[in-house]
Amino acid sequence: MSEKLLRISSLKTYYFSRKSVIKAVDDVSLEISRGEMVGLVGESGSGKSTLGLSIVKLVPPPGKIIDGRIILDGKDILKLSDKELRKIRGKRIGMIFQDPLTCLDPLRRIGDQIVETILTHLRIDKEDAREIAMKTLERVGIPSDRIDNYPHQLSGGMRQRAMIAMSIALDPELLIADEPTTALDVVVQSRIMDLLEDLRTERNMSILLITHDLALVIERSNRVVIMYGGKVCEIGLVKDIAEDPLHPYTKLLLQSIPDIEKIKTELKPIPGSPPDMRNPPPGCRFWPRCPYTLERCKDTEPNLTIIEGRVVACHLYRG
């Protein structure tokens, strides 16, 4: 059995208005073991990112973790101080942000962004560290003497780049990729997943792979969690879930890809539209979008099932 490196149980994550309470994570538990790459799939507003930024307790106001526990190897990281987690934030765990253009400082050289993570860390002096950067760089695609250039001087490819290399400099446990190939085209995005690929081969770092591409995490991930309306509708392998999906939410998302290798293909989109967060229906948050809705419902929240190994909450398999 694989040994688990992070352990996630009934977080809750809210962010907090004048007049309503959005909660952006709800309940959510999950597992990641080592060496594995998890899929987060879910629609925008699905609490995806927010489940992320959590692990490493940088939600931004005003977002609070008001619940729940996140262990990372048998340490509970809510609990930690802030001088603990400035330890494990790029050490223990690495963080590819969705934007690198705006996550990389845009008046720093990236080299200088990279040793400077490196330095937070390591007793090392600056020669040393920077000999780190390079090596880094090299190990991503880029050419060690671009060590030197401004993020706008890099294609967006590169900063992609940039950014998992500052995320993986210190060979991370975990590493957190937030819609990593977001907004590059297709040879680029396969590039990535493909660095993603080694790097947790060869380290056996774990992946938690947050994305909206049901397609690319079925090609790519080991397991998948599918989430709407800020809680997990299913958890289970990828050929489980790609060959007989049982949340009608993960079904649909799984018609809604086209197949490139049929000459017409009918695009299945997903009727109606994802939930207002600041008053979700009662009940099961996907029902008033659901082909196969009960009147339990409409006003019964469904309770996680395990199933055969893979966990689905649905009230067409409730016992």
Partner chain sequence: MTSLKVFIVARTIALIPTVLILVTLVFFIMRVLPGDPVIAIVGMKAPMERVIELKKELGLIDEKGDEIPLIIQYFNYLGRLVQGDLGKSLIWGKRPVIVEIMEHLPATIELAIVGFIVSIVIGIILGTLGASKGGKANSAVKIYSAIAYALFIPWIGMMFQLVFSVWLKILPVGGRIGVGLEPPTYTGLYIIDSLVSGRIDSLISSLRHITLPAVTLGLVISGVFSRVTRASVEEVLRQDFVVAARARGLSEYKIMLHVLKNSFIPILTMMGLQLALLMTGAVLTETTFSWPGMGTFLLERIQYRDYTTVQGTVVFFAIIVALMNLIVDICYAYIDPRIRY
Given for the second form:
Amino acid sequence: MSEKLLRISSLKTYYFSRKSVIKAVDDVSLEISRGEMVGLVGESGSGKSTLGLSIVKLVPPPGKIIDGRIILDGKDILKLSDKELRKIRGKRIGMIFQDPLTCLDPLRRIGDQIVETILTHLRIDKEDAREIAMKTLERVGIPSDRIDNYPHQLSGGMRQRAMIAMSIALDPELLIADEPTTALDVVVQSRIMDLLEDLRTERNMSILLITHDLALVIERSNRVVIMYGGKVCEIGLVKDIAEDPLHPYTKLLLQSIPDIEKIKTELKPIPGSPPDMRNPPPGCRFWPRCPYTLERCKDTEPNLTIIEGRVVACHLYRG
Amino acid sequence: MTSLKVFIVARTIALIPTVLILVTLVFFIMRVLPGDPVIAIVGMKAPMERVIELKKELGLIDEKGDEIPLIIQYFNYLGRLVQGDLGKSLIWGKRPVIVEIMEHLPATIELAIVGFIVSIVIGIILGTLGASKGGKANSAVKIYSAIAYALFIPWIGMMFQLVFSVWLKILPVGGRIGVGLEPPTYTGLYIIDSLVSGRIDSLISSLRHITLPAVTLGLVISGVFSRVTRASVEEVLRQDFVVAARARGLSEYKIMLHVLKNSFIPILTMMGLQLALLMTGAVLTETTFSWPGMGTFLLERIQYRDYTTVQGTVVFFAIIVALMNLIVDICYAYIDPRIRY
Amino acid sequence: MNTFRPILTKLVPRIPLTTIGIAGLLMVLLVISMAIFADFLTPYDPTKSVGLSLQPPSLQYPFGTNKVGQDMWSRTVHGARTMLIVVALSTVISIVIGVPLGLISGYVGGLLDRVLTMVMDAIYAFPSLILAIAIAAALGPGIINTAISIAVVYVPTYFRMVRGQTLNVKSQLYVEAAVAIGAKQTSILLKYIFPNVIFVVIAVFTLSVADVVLTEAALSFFGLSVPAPTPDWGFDLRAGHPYLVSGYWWLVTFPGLMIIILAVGFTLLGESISEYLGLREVKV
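Having seen the form predicted on its own, could you give me the form predicted together with its partner chain?
First the chain shown before, then all remaining chains and molecules of the complex.
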């Protein structure tokens, strides 16, 4: 087993409104090793994006991390001061988001935005920073003469590359990619994924790929984490999950994938709708939509347990 | 950049009808409305020759003493206006109106600039605070933004005079600079002229004199800016690039600078729209603080029924405001690179 | 404040006022009741000399006396009348001119519409106070003349809004329905457009009335409004100003305070109402 870069344990991130509490991330634990790509899969509202933002302690108000630990290389991120946190953000942990157009400052040249990030973390002069910015742009496949373009002058794929360049300019150890390809067409999508994979292998970068697209994760990552209603329901190697999913939700997710050769079952959308997070069902959060509901599912929450080397939270399996 | 040039030319051409309409309006208000201005100036008992002489000067009658039709008078007026001739004062030695305006304009410009800076600083600070702090601070800024404009300038000015000049005696009650301290003229703006000529005494005196008027003017106009800044910053803060910038480790200070730059276009637009308000405010402020600018000048000449000067000054205001709006439009196109494409 | 709210929301039906709106309403009501009950509230004739010159506030003269010995309390209370009369008159004039022009311009369209719109836009872009000053100077003092000078400034606002609404209704409603059943054009205009016009008038009035108050105060502060000895806040502000330097603070404080109370009151009330009506974008 390779070295663990990030360990999240019992993380709880809740959103507080006047009337209710939304447990967006409820007691979630996971680990990421160096050089590993972990796919975090869930529907919208499952808490996967909140988890991603929690790692850099950027949960927007009224959200709050109320408990848990996020250990990066031996240090608990949640205990750091704002100043120490800023040193980690962008330097050791990079982040890319779904819509690069809204995530880039529209009024500034992409080169300037990269240079600014570099200068925030390194004490070097502007010319050197610009040199690094150019090299980074070339590394992500943007001709370096585009350095003085504004975001609106780039295509969608280019913009996402620019966003990636901005996040990897300082060689972070961990890259959190929140739906990095959702806004892009299929061809561009696969190129961006190739780029991420190259980064992982060349730089030994760890990548947390947050997406609703299980197929993409199966194709690209090493391990998969499935989230439902703020909880992790299954963790496993891609091979295990793809060939023998344990959790009913994972099974249904796999069946809803249109075109994966390994899956012979016909295409089925998951019945029902995601849980109302202000008022989640008691017991297992998936039971109202689960085809295999047992009586105890309705009142007892299942815990993540290890069954024959597999990790799943479901009453159907007993350790 | 050629697209920017085209833009400037197009906007300039669009100005012409607006200015023409206002000039026409002011001309007819001054001529058609009741009361014979000539009699009002020279008096009922003036000799006939004096009246005829004055009428000739005003372009009301021709050399032979026949009345010139109003419409011809109007076109004659337009013709002179195009050549930059705003007419001559009826009193004060019949000086050209444009010369008198140019004597008073720098004072107004100086007051307007400093007042504008004060209002922008107050407005942007309050608006940014309200938007970033939220809660009660936000509500307080909202109320401030609403009522600031309703604070009647002369009264606020007088209260400042009462406290700082009459009771505390730390600032002058009015005027533009101490007697005999006027710096040599380069720009006509005392603050700049005293800096250029190195006159410390003039600089201190003019700063002391401009403080109360500029703060009064700035305070009342600041509400518009705190309102638009608050709304704009609040909106930009919600955008994804702010989170993205935080995720790259940028300091809150740097992020706020980017947010402000992105919020700037609505603020700039608002600045343009406030130029008319600034002129209005300057007129009220000037009369309150005996500030020797365009407003004081205009009201003084109204009292003397110097109606060519009044007409010329009002027309001048119209042209100035139109020009300032043009400049704002150009700045707007310059700042936002997206507009040029 | 909470005990007031039910009563006040009953008085102003269907407009749920915010706390700010209620504060504004109370300020406006204060001035209105001063105007209505002026004769009961004041012991002296505001235009006559009733005491010694420049007396500080006392029990006998709560707001002091001015240079000519007039009672400032009486003048301040009666000043509410002058102000409200000018505000009402100028509003009526603006509506009487602006609304029909807007209707005709929007309905008839074509060259007339373009010319009118251009003229109105030009006036609209001009610094309103300077235009009002020019007209007031040409017309001379007097309540009606002041009202006209102010009204001219607000005609374009009513015009623009009414024209916009007319165009809106014209394109939506009557082309499709009313004309098809052969209704007469004038009756269409009245039936469909009238409710919209009322809405526009309320909206513009709500958003501009504080400005009207400030313009009247400014004109009279410049000595271009009512002639002496009519009690008028702006006039008293001007008259008391020279004595401020000698420390006679009461001459300007109270009339000026009234101007601000009325203007702020209308602003807060307008803010509250326009938020309710969704008039955010309709900035006057």
